[in-house]
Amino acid sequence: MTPHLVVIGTGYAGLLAALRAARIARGRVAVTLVGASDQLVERVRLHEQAATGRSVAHPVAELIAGTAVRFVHARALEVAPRRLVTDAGVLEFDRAIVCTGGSVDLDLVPGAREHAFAIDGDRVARLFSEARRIAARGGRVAVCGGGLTGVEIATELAEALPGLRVELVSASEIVPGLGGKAREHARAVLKRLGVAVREGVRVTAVAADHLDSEAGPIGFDLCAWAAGFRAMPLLAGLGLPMAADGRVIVDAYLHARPDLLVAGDAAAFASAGGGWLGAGCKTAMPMAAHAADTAVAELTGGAVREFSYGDLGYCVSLGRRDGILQFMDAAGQPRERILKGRVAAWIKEQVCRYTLLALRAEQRQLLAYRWQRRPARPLVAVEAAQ
């Protein structure tokens, strides 16, 4: 009987894992993609949608057309040993790859879920509509979270809707994962665009028209929430080891248990620099490609290697005409060197385009997705799983 691989999730990681597995298996493994959404949302462009209203979603059916991937439009409810329970029925599998991702944490403080717009696929369209409406009367937008997402959404809104009064509120320094030069450039661009920045101010609650914070109330007409991170809860009740943010701790090959691999923002993988490998598209896609390689090799008697990832840098857009490229060292720490301005903005745009191009290349069997492995890991032969 042909072994069955089930991939759960229709984000970047899920689609890449399914397409790659189908390509390299060449009919030796049946591949099923399961997702609650039948759209791929380009999460690296959500800040653009929030400021312009342009959709960044693509039908899954188009991205798997012409491949051996079977799509089941259903919500995964439980991943039992070799069995996936969904709201449309049960699927038996020999291996599964969970790529359900994560989102900003709307339960981080009281009131955020009720009164703030999360920067995710479901609420971004409404965020744009509301932002455009209040911009016409000079309204105020509070962006909570000074990480990359918060800074990108604040600069996009301020540039695209100059009538808005945008305020960025961060519990720490802004862009904490970047170096000093990158941070100073981000501050300069925010100032140029008229964004008021409050660093070191912790929000304690969100009300209908203001933030409660350690510095006192901060009024708004619209609140955009880009703080915190939580993995999706699909695997939470299985007794697997978990990181504090809900990600499942995986081994060197990305296994959570022998029949189950986890990739992308749902996985906690020990990084070379200590702690967990960061979430985001730039780590999710390499993990998904590796998980696909591993699953197919285990099901067909190929060769596997430990996952390895080299962090080359961060690309940050600061509106449409400015940006930052922060180079990283072998331990994943920021180097002194950065690129900034229009060149960095152009590079970020190419990176965003590449995510979709990589999926289409796997779909059409033109090129295999590649990433920087640091350090390189040897291949180890395995027998086909029974």
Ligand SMILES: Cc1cc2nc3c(=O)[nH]c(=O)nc-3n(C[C@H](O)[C@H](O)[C@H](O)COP(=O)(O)OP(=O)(O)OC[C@H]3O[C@@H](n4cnc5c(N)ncnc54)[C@H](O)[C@@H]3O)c2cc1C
Second form
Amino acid sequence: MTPHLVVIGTGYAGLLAALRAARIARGRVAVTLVGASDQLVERVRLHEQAATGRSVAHPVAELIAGTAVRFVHARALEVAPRRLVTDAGVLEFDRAIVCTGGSVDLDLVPGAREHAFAIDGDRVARLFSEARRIAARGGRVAVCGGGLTGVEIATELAEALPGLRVELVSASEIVPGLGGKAREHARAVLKRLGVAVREGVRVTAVAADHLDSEAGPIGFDLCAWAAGFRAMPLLAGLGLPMAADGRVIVDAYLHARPDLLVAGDAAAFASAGGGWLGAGCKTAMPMAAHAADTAVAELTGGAVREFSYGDLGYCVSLGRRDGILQFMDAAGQPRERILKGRVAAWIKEQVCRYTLLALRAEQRQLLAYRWQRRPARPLVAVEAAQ
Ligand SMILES: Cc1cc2nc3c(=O)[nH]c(=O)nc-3n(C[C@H](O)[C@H](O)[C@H](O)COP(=O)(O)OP(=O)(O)OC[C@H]3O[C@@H](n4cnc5c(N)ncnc54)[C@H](O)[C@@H]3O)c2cc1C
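Please could you give me the other form, the form predicted together with the named molecule, since above is the form predicted alone?
Every component of the complex follows; first up is the chain already shown.
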């Protein structure tokens, strides 16, 4: 009988895993993609949607058309051994790849879930309409979280809706994973766009019209929440080892159980530099491609190898006309040199386009998705050109 691979989640990781598995299996494995949503949401563009209202969703049906991937529109409820329970029925499988992702943590402080808009899911469309309404009367938006998502949303809102008074509140320095030059550039752009930045201020609660913080109350008309990270709860309660943020710990091959691989933001993979590999599209897609290769090899008697990933750097947008490219060294530390300004904004746009292009290339069997394995190339040519 043809072995059955089930992939759960219709984000970047789930779609890439399903498309790639179907391509390389060439009919030797049946591939089913299960998704609570029948759309791929381009999450790396959610801040653009929040500031412009432009939808960033793409129908799954379009992305798998012409392939052997079967789509089941259902929410996965439980992943029992070789058996997936969904709200539309039960699926037996030989291997499953779980790609259910994660989101900002609305339970980080009291009141965030009730009073803040997450930069996530369907709340982003409402965030845009509220932000536009408030901008018309010079209202205030508080963006909580000074990581990459918070900085991207603050700059995007300030640039697209100049009537808004945007305040960015960060418990630590902004963009903590980046180097000093990148941070200084981010601060300069935020200042140029009129964003008030409070660094080292911890928010302790969110009320209907203000934040409670260690520095006292901070008033707002609208609160955008971009702090913390939680993996989706699908695999909680199965007795699998989990990281503190709810990601499932996977082994060197991305297995969480012999019948189960986990990829993308749902997975905690021990990185070469210590700690867990950071959640992000740039790690989700390599993990998904590797998980697909592993699952198909295991089901068809092929060879498997350990997952390997080399971090080339971070690409951050600061509105549509500015950005930062932070190169990393082989140990995963930020290098001294950065690219910034329009050229970085342009590169970031190409990176975002590449995510969809990579899916379409797998769909049409044009190109196999490739990624940088460890150790990272030193990027000598790029740096020498600066
Ligand atoms: C504003 C913003 C900007 C970002 N910018 C960058 C960037 O520049 N670079 C970068 O690397 N990363 C960036 N990220 C992070 C990136 O978007 C995520 O890391 C990426 O989406 C992870 O992909 P994924 O497929 O693992 O999860 P997701 O894209 O979150 O997809 C998860 C999927 O699983 C589905 N799902 C969840 N639970 C279930 C269930 N029980 N049953 C069935 N389906 C389920 C969901 O519906 C969804 O389709 C950004 C994120 C945000 C919010």
